[in-house]
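Taking the form predicted on its own, here's one chain by itself in structure tokens.
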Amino acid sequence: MSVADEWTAEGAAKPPVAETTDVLVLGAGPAGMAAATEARAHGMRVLVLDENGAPGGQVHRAVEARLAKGAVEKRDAKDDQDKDGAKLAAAFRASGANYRPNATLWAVEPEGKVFWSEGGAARSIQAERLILCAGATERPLPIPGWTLPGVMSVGAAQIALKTGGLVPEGAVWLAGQGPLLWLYAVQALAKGGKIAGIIDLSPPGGLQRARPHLLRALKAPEYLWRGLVWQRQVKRTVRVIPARELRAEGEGRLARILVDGVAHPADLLLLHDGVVPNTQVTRAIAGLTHGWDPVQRCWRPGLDLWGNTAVPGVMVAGDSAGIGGARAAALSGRIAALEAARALGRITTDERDGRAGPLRLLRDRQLAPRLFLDAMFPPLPEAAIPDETILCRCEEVTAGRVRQAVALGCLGANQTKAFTRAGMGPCQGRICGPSVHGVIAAARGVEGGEVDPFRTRFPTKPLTLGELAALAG
């Protein structure tokens, strides 16, 4: 049986992994998706290895079960997100891709060796192209006391509400920026929730620095609309405290908020401040290239107008690639996949052009609203962060001694861990990389494309030796 074989229904044994395959997909979300639905229409063996039990990423977590229960016919925030991931998920189960949930990609060898784990065994498999949607990371928000039990992000707990139907009790508090922030507000109140107030801290002036970019992003009006019916219901029950800054107190776990030195009692307080590429895999490859982006505040990779990356048969879609939204992530998953399928000889260069048009302006639409969003909520400056707050979670690196290391002559995220340990940890610098590199730019006075990131080496992510030994057979 090939990799591209029927997709068996949940419950059945799996289509077992051939030794090689046209397409290999990294991630079941809106791009994801959507790249393996395309391949499979232009007749390619596509593999899919994702990290969730089940498709959608986190925009369109748990939507087949959801669906299941009736939840996406109702009318509430995430009607339309719902019902774009439920039309996702039912045509890549029916496009006969070779699904592998709870799978995680750690390797990636020249040539297209792919290595993963899955059921507590390593496999590999030889790739003809591979795309990569590994999807958006919550950039870090650290706040002195981030670390005590009571205390996480939006994305956790948005998580939570989608897979386990988790409501916020108490004396909840979301603090932060963006659109996810008022998101998760509306989603958590239609479902019961209690949200003792919001924490405003988005710069002052975002309509005048946004202004200029109104009239592109009016070219998909319903971002903004939909964005201010979310502040405008939210604002109803719940208090919003502009603030600039914030501070979580308490003995053993989270008790009270400091709020411009102003004290609030706290059960649970949700931090966000946007969203980042997701780019831990592509920043191992050797020869995979990437640039900074100063709107964004991050990095991402260098890729052409169809995905491809300086790396041959290495492709990035969707939100990895640079934060655009689920619908311009589908688009691009579905462009990335026209151009895998040109490249292998399913269609010719015209085809994929006169195809992949439509797409490309569709996908403009979409992104059309992003400028005016990012001017709007620009990231947070690591300039502010005390030097007493926690930066690197897992070796408990403050700010204070990251600054203290720049001072004695480090210039970049790498050289840290030497100085400090930073970065060193379990999670390998998924968590504490953007403010690390934050904060070495603001100590240094330079922009962040002068400084380099933290450099990732495969595994991307732990492994076991008995995964490994799995191998040999």
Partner chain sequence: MFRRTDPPDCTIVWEGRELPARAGESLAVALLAAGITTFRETPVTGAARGPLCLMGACFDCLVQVEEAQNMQACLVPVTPGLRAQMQHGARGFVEDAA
Contents of the next structure:
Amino acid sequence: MSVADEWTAEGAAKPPVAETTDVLVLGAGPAGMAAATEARAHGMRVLVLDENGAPGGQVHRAVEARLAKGAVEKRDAKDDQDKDGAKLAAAFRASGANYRPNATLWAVEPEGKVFWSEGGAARSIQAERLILCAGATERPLPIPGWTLPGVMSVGAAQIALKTGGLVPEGAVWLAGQGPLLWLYAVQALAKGGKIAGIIDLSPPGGLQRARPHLLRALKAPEYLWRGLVWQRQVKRTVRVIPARELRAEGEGRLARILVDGVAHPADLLLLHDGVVPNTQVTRAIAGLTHGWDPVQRCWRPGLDLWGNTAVPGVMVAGDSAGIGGARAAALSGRIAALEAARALGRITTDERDGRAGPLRLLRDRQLAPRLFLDAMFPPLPEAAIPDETILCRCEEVTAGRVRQAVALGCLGANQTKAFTRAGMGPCQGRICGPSVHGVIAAARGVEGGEVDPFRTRFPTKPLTLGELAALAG
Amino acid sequence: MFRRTDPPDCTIVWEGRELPARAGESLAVALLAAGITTFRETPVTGAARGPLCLMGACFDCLVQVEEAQNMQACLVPVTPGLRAQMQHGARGFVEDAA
Amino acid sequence: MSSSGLFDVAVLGGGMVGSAIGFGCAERGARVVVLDEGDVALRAARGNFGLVWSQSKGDGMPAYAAWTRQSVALWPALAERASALAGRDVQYRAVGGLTFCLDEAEFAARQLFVQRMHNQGQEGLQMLDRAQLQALMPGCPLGPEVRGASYQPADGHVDPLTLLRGLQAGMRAAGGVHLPGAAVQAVEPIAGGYRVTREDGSQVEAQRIVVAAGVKTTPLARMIGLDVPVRPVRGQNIVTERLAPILPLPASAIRQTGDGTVQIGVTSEDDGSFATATTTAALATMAARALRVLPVLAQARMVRGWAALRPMTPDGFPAYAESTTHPGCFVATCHSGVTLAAVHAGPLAEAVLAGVLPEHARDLHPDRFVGMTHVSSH
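The form predicted in complex with its partner chain is what I want next, because the block you gave corresponds to the form predicted on its own; please supply it.
Expanding to the full complex; the earlier chain stays at the top.
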């Protein structure tokens, strides 16, 4: 794609990247697309950086390509996710935002100076306002043997389905818990895929835990209804085995799984334990505070009603602020953009409040089922992870080594990292972060909120020394 | 493991072997569709690994693409004729040497 | 709450210096407690470059030069013990160390420095021209700008994090107690020793106190009647992904670790700030210089950057003292905690128990700072 193509509205006459921008949006998922579109509607210059090659984020991944093939229309009405995504993407494309796909942000410095890499070169810009919409990542589900080739995440399989039309076939097992697991099963079966079985690891008593939140959840009954329909649909053709212990085995490659000690042949195992906010970038920004969510056991940036963080000019919207789903994310993106427009003098406070009011009501409705779902699917307990299990896949550090470090006096993830190398590899703790943190908390017998998480630092994505050195004055 | 529902429209070369693929999909997806799960050996213990997340986060799908080492296969789009091979351990300098 | 009676020694600080002294005292049979802050303390130990280094140490301060050489000589024994205690090789390799010169002017300046060090008693340090350097490291793809290097065969490097783990594990194995998680608020004399109060309200009593608190030394030293001005000097580091062997000898701002990663250092930012964020400008400058040494690293990926704060005295040299107003209370501070770990765990620990500082340490008394403004960083 040429630079000119990326300038969707303002034409090729301008330089591809200016020195400054009014608003920089990180991520072109639902929150980022909506934020950029709204910000453009108020005349602000908007730069959007996204690591993927096309808009959509994870939930609407490759939605335009599927739309072009007519695949979206062919689906039945329940899958209105694609319709939402197509609408957001079309508005975003038409908004005139300077959209940079395949662009990886790796540093945010004071005064809104942002660095990213694109096409093998590092670049920078000064932004008045940042709206960070980094989305969610799957919570890791470390089990013995999960590093064997043939073990992947459910999210990965869904990406393979959405981008490559790959469906499961053969001895394919899904394991873990959470809505995405059931959604993927539905999507895979609908496209003719075959699943050998689902290992349901969800802690028992989910409905009892969730019941107090039922009334509120029924404000948006379609979520619960859909969940029930998915499970019923899947269970019609797929065996579901409730279990507590799972391990993967094989020589150089997955060959079988052990479900509570019972062996089943397996050539693909897909793991899932819900999703957590992606805070890799926000945690690296000095002064940006985060709070602990004790139910979903994850960190979220501390935000005001508009999405402002503790650092002036830096905002967060969408799932990276707390899991709320695609529709809530898009609404948050718009609300954040309205606040940015007010902050930059494009609209008055009254105008902002007037426009944001109805969006808030819609968002409240979308968020209504969250407490129910969160209580239904609490993350699997880290205390139960066997010592032999690798937590840090990059540096091959086991849960046992992390527990040893705690016994040596490590109180948090950072000293543990120093003592074990957990989190020191190229993924920078993205994958192991939640489980290392959880294992430390469990070993110390304290709440996760009392345990410092990995301190992330810029660059938050690996970049070549050549790219970095090219920035030297 | 996986089955394609859309027909391949080109080929790539993996470890010297021709594999069917679709232009534009990620190299990782093309390899998985061809039944390949082992993408690399780790630099720590030499253990075999394949992709975990397919979204650029896990760095477990590292391969060598043309001359470039340690490339995340999930972020490399397939182009017809693309040549790739396993990443064996740490980045080396023999091929890269300036 | 008071913790288990009177300790022989309470070390205030669980970084590289405090852990070495604590380990040394515990190993000699003393009942030791090491008090430490929490998970994100300003720990230079975690940002250390990992050199065991004599070639640039002690210009104008012979006691420091001699103290350093004494430590380097004791290092092989320490490395062996620390590896056993950490359960993992600390990767100490005394393979010789380099300081690269990238043009004629750098080479000439370094040559003068080597001469000066030689005149102050450093043996073995020498200049190598490009051809000699290539002969020393055959196959190493040095960049065309590399003019030569200074070379000290006795120098080497180590994994400082595994060292820290080994020291702390050793302290515990010898019966020592490690109490992390709270800063020290007060030190007061009691009968037969001192009582230390921490910000969480906990108290510890000990006959002897060692302040080894890095950049926090000044306020803690004051509690034991010593004036030790220490300011933070930021150093930023880069670490790459693991690479095949490429640089066999460590150098002053670039080394390949035993794990294969290449570590690139390190700035010296003396702005008085305690901030530990990295800055792209500094990282870019460091990367650019590293690429002049080894251009093939251009394709290598940086996976991690960080900044740590060195505790810096006014003249940049270490400071050791026993308090005259608080007998049995000591201070130890330096920014060469790795190189000096062997003397800290050995002669210094012994001296703390005996109550008399060793010769070279005595010559590094903080009294020398009186009336001195901050002058230089060594």
